[in-house]
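Heads up, the chain below is alone and in the form predicted alone; it's given as C-alpha cells.
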Amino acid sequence: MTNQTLALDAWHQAAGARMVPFAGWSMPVQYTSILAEHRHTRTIASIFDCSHMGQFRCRGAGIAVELDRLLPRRATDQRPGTCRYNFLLADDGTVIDDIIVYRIADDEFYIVVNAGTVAADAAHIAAGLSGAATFVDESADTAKFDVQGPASTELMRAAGIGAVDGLRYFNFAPVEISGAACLLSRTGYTGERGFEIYVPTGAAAAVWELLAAIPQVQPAGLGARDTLRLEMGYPLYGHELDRDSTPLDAGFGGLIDPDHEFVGREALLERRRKHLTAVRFESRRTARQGSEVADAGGQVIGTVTSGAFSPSLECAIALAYVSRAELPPGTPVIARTGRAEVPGEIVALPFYGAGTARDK
C-alpha cells in the first residue's frame, strides 16, 4: 500500500525527519529525537504537521438538529465560535471516532477526525443527515499545523498572530496568516497551552515556513506527540477507542447527556465491561500495547492499549483496560512484557499533572 505524503514532506525531510507509515500517510515520528522534542514541548513550545487528519463541513438549515440524531454530545446546545470533543458512535455504542465538533454559526459545523477512519466516518455522517443537509469532505484541501506550549501564546503574538491573545480553551477564530484564511483554535494533544491551525492546502507552505522561523519554536513528529498525549491519558482512536470499546468504557460518560436520544444511545447505556485504568511502573521498562496486565496474586485482569516510557516522569506508564470494577490509586499491579513482568501500580490521571493546557 502507497502511503500519502504530506505537502510539507520534502520540508520535513530536508530537515532531517524520519519518516514512517501512519494511518495511510507517510508521517515525520522525529527529527532529533523524541525525547529532545517531547521536553521542548513541555518547556518552550512545538510545531508538529497533523495535516493528515481529516476535516468535514455540514451546513443547512436545521444542521444542529440532524448532527444531534448522530453525536453523544449535544450539537444544538453549542455556541458558535466553540469547540467540542465528541464521538461517533455504531448501533452498538462502540466508537466509529472520535472527533472535535466546531460550530461556525447556527447553520454551519466543521468537523475534524482522525486520518485512518476519514472515509468511514464520511459514510456514517453523510448516512445520517437528511436531503436538505450539505456535507463536504474537505481534508484533501486542508493543512493542520498544532504549535503547543506554554510558550505559544507569546511567541506567536511576536510573529504577527494576534489572535491568540484573549482566545479561550476549546474556543476558535477565524484568522489571516501569511495572507491566508486560516481556523484557529486553541486545541491540542499535548497537554500545554497550544493552538491548532487549519490553512488552506495551497497555503501550507507559506504558512510553515513563518511558523516554524518562529524563534524558539522546534519541529517535533508522531513520537514526541505519542508521549506527550500519553502523560495527560488521552486517548487514541486504534488504542483506547475502536470498534470493541465504547466512551464509557473509556471514562467519558461525565460528558454524555443519558437522556438524549442519538445512534447507539441504548446499547451504550447498557453496557460497560471494561475500565480504562492508568498504570506507572516502577523502572523505565515498557509495557507496550497487548502485553498482559495482572494483580498482585498473578491473575490476569487486563490488557495495555499504550504504554510508553515518560520523560516528564523519568519512568515507564501505560493505559490498560481492566476487566474488574474500577480499581484504587495504590492498587500493584504487574505488566508481562513477553519477557519480563514489570510491577506498578494504579494512579489517577493524569500521569503528568503541570501541563498549561487550561491555564487563562
Second form
Amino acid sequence: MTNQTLALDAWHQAAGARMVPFAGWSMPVQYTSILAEHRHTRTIASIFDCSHMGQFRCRGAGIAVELDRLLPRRATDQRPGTCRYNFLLADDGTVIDDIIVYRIADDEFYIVVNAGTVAADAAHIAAGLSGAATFVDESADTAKFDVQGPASTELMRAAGIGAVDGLRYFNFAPVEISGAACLLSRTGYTGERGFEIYVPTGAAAAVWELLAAIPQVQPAGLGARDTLRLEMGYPLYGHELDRDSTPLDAGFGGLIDPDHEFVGREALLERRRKHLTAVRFESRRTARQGSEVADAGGQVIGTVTSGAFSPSLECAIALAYVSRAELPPGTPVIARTGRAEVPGEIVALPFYGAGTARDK
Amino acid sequence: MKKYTEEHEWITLEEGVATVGISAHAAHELGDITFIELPEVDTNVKQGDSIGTIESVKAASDIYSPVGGRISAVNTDIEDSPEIVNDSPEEKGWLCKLDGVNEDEMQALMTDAEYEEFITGR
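Return the structure block for the form predicted in complex with its partner chain; the form predicted alone was the one displayed.
What follows is the whole complex; the chain from before opens it.
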C-alpha cells in the first residue's frame, strides 16, 4: 500500500525534510536535526504538519447524550468552546483510540483522532450513534498545523492572528487565516504553550506558508514531536495506549466519570491490570519499546512502551508498564535493551517540569 | 591510506596505528547521535567483531571492527559529546585506534571511490 502524501509534501521536501512512512502517511521526521528542533520548540516556537490526523463532526439535537454513552468522560457537561482529552473504548475497556473532543455548540461536536485509527474510530462512533445524529468524517478535507513553543502566542499575534490572545488552555475559537475559516485551539502535544490549527485542505498551502514564514518559527518533524511528548509523559497510541491497555492502566483514572453508562465501563472499572511508570536512566543509553524492566533484584516487573534520549535532561528516559502498583520515585530499576542492562530509577511525571503549556 | 567497510566505518593507517570511525554518510543517515559505547583499551579484536554501540534519537546500531588488531586508544571526548561525531565524523569524531592490525584485511576493504559507488549505487 502506498502512503498518502500531505498537501505540503513538496514544501517539506524542498525544506530538506527526511520523509518516513507513519500510520499510512509519508511524514517529515526531521528537517535539520531532531535535537535542534526539540530545543527550538522548548525555547521559541516550531510548526508541525499534523495533517495525517483525523477529524470527525457529529451533530444532532441529542448528540451530547449520545456521545456520553461512547465516552468515559462525559460530553453533556462540556461547555461549548472547550476541548477535552477523552477515549474511545472497546467493550473490554481497552483503548480503541485517545482523542480530543471539541464542543462546537450544544448540538455539535468535533472529534480529533489519531491517523492510524481513523477507520476503526469512524466505524465505532457511527455504530454507536442513532439515526437521528449525523456523523461526517472530515479527515480528507482538513489539514492540521501545530504551532508550539513559549513564544507562539506573541509570534502569531505579530503575524496578525489576534485570536491567540485570551485563549485559555484547552479552549478554542474560530479564526480566519489567509481568508480561510479555520479552528484554533490552545492545545498541543509538546508541553509548551501552543496552538493546533484546523484548516480546510484547499487553504492548507496558504496557511502553512503564512505560519512557517513567521520570523523565528521553524518547521519541526515527528522526531521532535515524539521526544517532546515523551518528556511530558504524554501517551502515544500504539505505545502506552492500545487494545491491551485501559485508561486506568495508563494512569488516567482521575479523568473518568464512573457514574454514567458508557461503552467499556464495567470492564474498565473492574480492575487495573498494570501501571504506567516513568523511568529516568543514569546515562544516555536508551531502552526502547519492548525492553524488559527489572527490579534491583533482577526480577522482571514490566516492559518499556516508549524510550528516548531526552534532549532537555540529557539522559535517557522511558515510559514502561509494570505489574507492581505505585513504585515510589527513587525506586531503582534496570532496563534490558538486548545490548546492555541500563540502570535507572522511577521518577514522577513529567520528566520535564518547565513546560509552558498551561501558562496564562 | 583510507578505506571503508560495508558497515559504513572508515579506517586509516599511519605508522602502524589504525584510526577507526563512522563515515559521513552513516553519520548523516543516523541523524543526531546521542550515545556511543566504546571498546575497552587493550582488547584484542578480530575483523567484524562488535566493538561498540552507537545510538541516535531513533535507533541503536553496532560498530564493527574493520580489521583485526588491539584497541590501543578510544576517543573519550565523544562519550560526553557524541554530537562531535555528527559534526566531524571523519576527523574529530574518530572512535578508536588499533595497533598490530592485519594489513591484508585492510587492503581488501573499499577505497573511497568504491565506497562512494557502494552508497550511491544500491
